Structures are given as C-alpha cells and as structure tokens.
Amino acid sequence: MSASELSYTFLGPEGTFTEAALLQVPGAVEATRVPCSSVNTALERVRQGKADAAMVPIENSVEGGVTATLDAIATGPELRIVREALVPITFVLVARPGVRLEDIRRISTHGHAWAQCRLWIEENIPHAEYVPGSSTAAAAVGLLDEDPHYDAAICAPLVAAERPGLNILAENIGDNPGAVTRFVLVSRPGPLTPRTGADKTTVVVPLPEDRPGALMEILDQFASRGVNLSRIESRPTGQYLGHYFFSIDADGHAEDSRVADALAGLHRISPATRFLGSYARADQEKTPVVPHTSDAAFAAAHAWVNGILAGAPGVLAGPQGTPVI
C-alpha cells in the first residue's frame, strides 16, 4: 500500500503537537490525516477499520503519563503500538487583538499544558481562571468563534503562525524549557515491527488480587531476567475502589529471549495481561544486556534442562557450552 493510500487520526484540531508527531512518520505527509476531537475518537476509528493508524499522547516528561490513552488502549478491542515519536514541547499565550495581558480572566488549553506553564500564569496572570480544552489547538481555534468564553489560549507556536486573527501575548511560557512529550503510533493487532536493538515493549498487568507483595511478583518477573523497566503507572479499572491496573514500558523486545520470559510469567500471573506492543525507541538508545540475560545464555540454559529431560549427563554449561566448575 503507497502512503498516500493509508489513513491516519490524530488528536486535533491541526496544528495540534500531536499532529507534529505524527509528521515524523514516513510517509504521513502524502497520507489522508484526519484529526479528532479526542483519544478515544482516533483510537476507535481504528478500531472500526476507518483508519489504518492513529497518533496519540502517552507520556509527558513534566506531567507522566496521559490517562486518556493509558485508559484507551487498556480496554476495548485489542491495538498494537508500533511506533513512538518524541516531540519538544514549547507553548505561547495567544488572545484576539486587542486584548491585553491584564484583559484576560480566563484561559483555556489542555490539562497538560496548564500543568506546565502554571509558574509563569501564576507570576503574570495570578486573577486567570482555566478552562478545559480538549486540546492546546482546540483552544486557540476556539477564540476564532463568535462569542468565546475564555479571553485568550495557551497552544504551541505552529497553531497561532497559521491562524489569522491570533494574537502572540507572550512566548516560550513553559516551566520547564526541556518538556518533551511522547506519543505513539497506534494500529490493529499484526505482526510485530522488526526488533532493533533498541526496543520497548509495552503491556497492561491487571493486579490479580489486592494483597501484600503482589506488586512484587509483577515486578519480579521482570527484575529476575534482567529486564529493565522506564515507565511504569497504576490506573483504577473502574470496576470498584482499590482495583487497579498497571501499564508497564520495558526495555526490549518481545523476541528478545529474556522479554518473552518474562511475558510468559506475567500470564501466569495474570492471565489478563494485554501486551500492546514491541517497538523501537524514538531516542535509538540500546538496550544494555549483562550476559546471564543474553539470548545465547537463555538457549543454553534450555538446550541445559532439555538434555537433562532426554537423559544426557546433567553438566551445567555456559552460554558458548563451556562446563562451569
């Protein structure tokens, strides 16, 4: 299929960081881009068949995770994340003209956003009330309307460069000047993208029973074969108080033999557990791997007990089937 035959959603309107990120994406450009008014939206389109893939945020470097997504993608048919992009993450205060900065009373964006320029509204606009928007470009369009509620609109640069009719009050308003968000490329199950070397692998783990150490033995399954884990956050299923799930980034692939074991004893664990995806990293890094852990080691350690079962002398041997004393 050329790109210009694939169809991808994004949270919208256009503009939207989001948009940005999935801009990184080959062939995105040429594709049909549709955007949404919500995660949800994007991610059911796909769902549907109506689209072959949408672009999400998952992840803040500020603010964690975005629940939104981390609540989509946990329930529901089954997605598959296939790809991540990194996009920095700059925000400007932007009104009708003619406003001023002591004019405004209320501002709108998304909740995101707010979180991180709160220091600079407290320091410059301490009066201004937030009102939620769905997105940071949903806002700025929304001052374009005939009666807006809110005085003005916290979005990135793009937005307010490609909308006659927007103001600039003030740049770079962020707290932080190193935010950067994540997304990611979200698609129906198939077959897994090519591991790299370095990879992530995402899953969500439903607690199986709310007791001492049970967190634990989740997490052992990781920690005992070597698996690394850069994310990890705990989200109420909504059937009742105290019942949670955990959504898990670890480093590697699922072909990587030291992942795969360690799926296989989450399942056990949790037969409930939805694996979401292998996928390379945005950054490139790799994935350090002490030598127990390696792929050779785990093959050796199987060729080990399966000749012990076939009744071959039990000698341990190391992973380049060297005896060790």
Ligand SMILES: O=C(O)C(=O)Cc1ccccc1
The other form holds:
Amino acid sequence: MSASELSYTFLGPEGTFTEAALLQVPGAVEATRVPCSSVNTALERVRQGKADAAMVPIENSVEGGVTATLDAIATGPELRIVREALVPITFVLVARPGVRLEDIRRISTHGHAWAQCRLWIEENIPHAEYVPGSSTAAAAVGLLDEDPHYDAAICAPLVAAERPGLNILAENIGDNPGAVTRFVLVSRPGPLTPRTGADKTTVVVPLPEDRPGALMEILDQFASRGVNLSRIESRPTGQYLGHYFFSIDADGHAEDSRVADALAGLHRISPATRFLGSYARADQEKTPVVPHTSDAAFAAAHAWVNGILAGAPGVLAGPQGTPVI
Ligand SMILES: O=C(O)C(=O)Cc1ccccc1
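Taking the form predicted on its own as the starting point, write out the structure of the form predicted in complex with the named molecule.
Time for the whole complex; same chain goes first.
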C-alpha cells in the first residue's frame, strides 16, 4: 500500500499538538488524516478497521501519563503501538480581538495544557475559571463561535497564527520551558516492527491480587535481565477498589532475548499481561546492553541447559579440556 492510501485518525481538530506529532510520520502529509474529538474515538475507528492507525498523546514531561490513552489501550480489543513521536510544547493565550487580559473570566483548553500553564494563570489571571476543552485547537476554534461560553483559550502558536479572528494576548505561557509530549501511533495487531537496537517495549501488567511482593516480582523480571524501565504507572482497572494494572515502558525490543525472557516471566506471574508493542525510540538512542544480558549470553545459556537435557557435561570444558571453575 502506498503512503497516500493510508488513513490516520488523530485527536483533532487541525492544529492540535497531536496533529503535529502525526505530521512527523513519513508519508502522513499525503495520507488521509481524520480529526477526532477524543482519543477514544480515534482509537475506536482503528479497532473498527475504518482507519489504519491513530496518533494519540501518551506521556507528558510535566503531567505524566495521559490516562485517557493509557486506559483505552490497556483494555478492549487489542491494539499495537508501532511508532512514537516527541513534540516540544509551547503555549499561547488567545482571545477575540478587543478582549484584554483583565477582561478574561473563563479560559478553555485541554486538561494537560491547563495543568502546564497553571502558575502563569495564577500569576496573571488569578480569578480565571477553567472550562475543559477536548483539545487545545478545539478550544481556540470555539472562540470563533457566535456565542462562546469562555473568553480565552490556550493553544499552540500555529493555531492562532492561522486564524485571523484570534488575537495572541501572551506567548510562552507554559510553566516549564522544556516541556515535551510523547505521542504514539497505534494500529491493529500485526507483524512486529523491526528491531533497531534503539527500541521500546510497552506492556500492561495486571497486579496479581492478595500476593505479597507481587509488584517486586514484576519489577524483578526486568531488573534481573538488565532491562531498564523508562515509565511505570499504576492505573485502577475500574472493576473494584484496589484492583490495579501497571503500564510499563521498557528499553529494548521483544526480539532482544533479555526482553523476551522478561516478557515470559511477566506472563508466568500475571497471565493476563498484555503486550502493546515494540517500536523504535523517537530519539534513536541505542540501548546499552550489559554483556551477561546480550543475545549471545542468552543463547549460550540455553545451549548449556539443552546440552544437559541431552546428556552433555554440566560444566564448560576449559582450554586443556579441564573444567572451568
Ligand atoms: O489538545 C491538543 O492539542 C493535544 O494534542 C493534546 C495535548 C494537550 C496539551 C499538551 C500536549 C498534548
């Protein structure tokens, strides 16, 4: 299939940070891009086969995990993360022409944007009330409605620049200048994406109940195989109070023996563990491998055990045929 025949959904409308993440995907510019009003709708269209993949936010350097996404991909028909994208985030405050900072009573934006501009708002418009918006761009465009129920919006600089009816009242209003959001491209299950040596693997592990040390056992599957974790979050399953799953990103690919071995360990501890994909890291940073956790070390160890099962000596012979101690 050529890139232009693919169709992508994303958290829209046009001008969201999610669209900026999607446009980083090679071929996305020529492909069909369908804006959706929620992460759930974007993912549902993929599940139903109406789109090939969805771009959704998953992690924020300031706010942490995007719970709507974490929960949606952890449950329901299986989905796979096939790619990640990083977008530096800067915010502007926009209003209709003529509206001044001191006139603003109500501000709309996406919840993550509001959380990232909290200090600036407290300092500059302390009495402003928050009106939840489905995205930053939806909040900005909503200001152009005939009778908007808020006075200003927080959005990406580009959205404001492209709409003459919007006036920028303040720039760079984010509390953390280096804020970055991580997005993932999600499709239906299929062949694994190729291993690059700079990969991530995402899993969802329901915590076994009434078992002391269960979390420690889960973490140990990674630690004992030299697998680094870059994100771990607990989320309630929603079934009943106290029932949790862990959403985990680990460095490495399921084709790396140490990761495969850790996955097998997770499955033994928690059989409902859900594999959400192995995919190339956006920063292309190679994963350092401790020698005793390399593919070669795992292959040698398996060969040794298989040899024992087949009746071979249980210890390696040294250079002169003497056993190595
Ligand atoms: O609302 C948007 O523009 C989004 O793409 C979601 C979002 C909101 C705030 C920071 C990063 C992503």
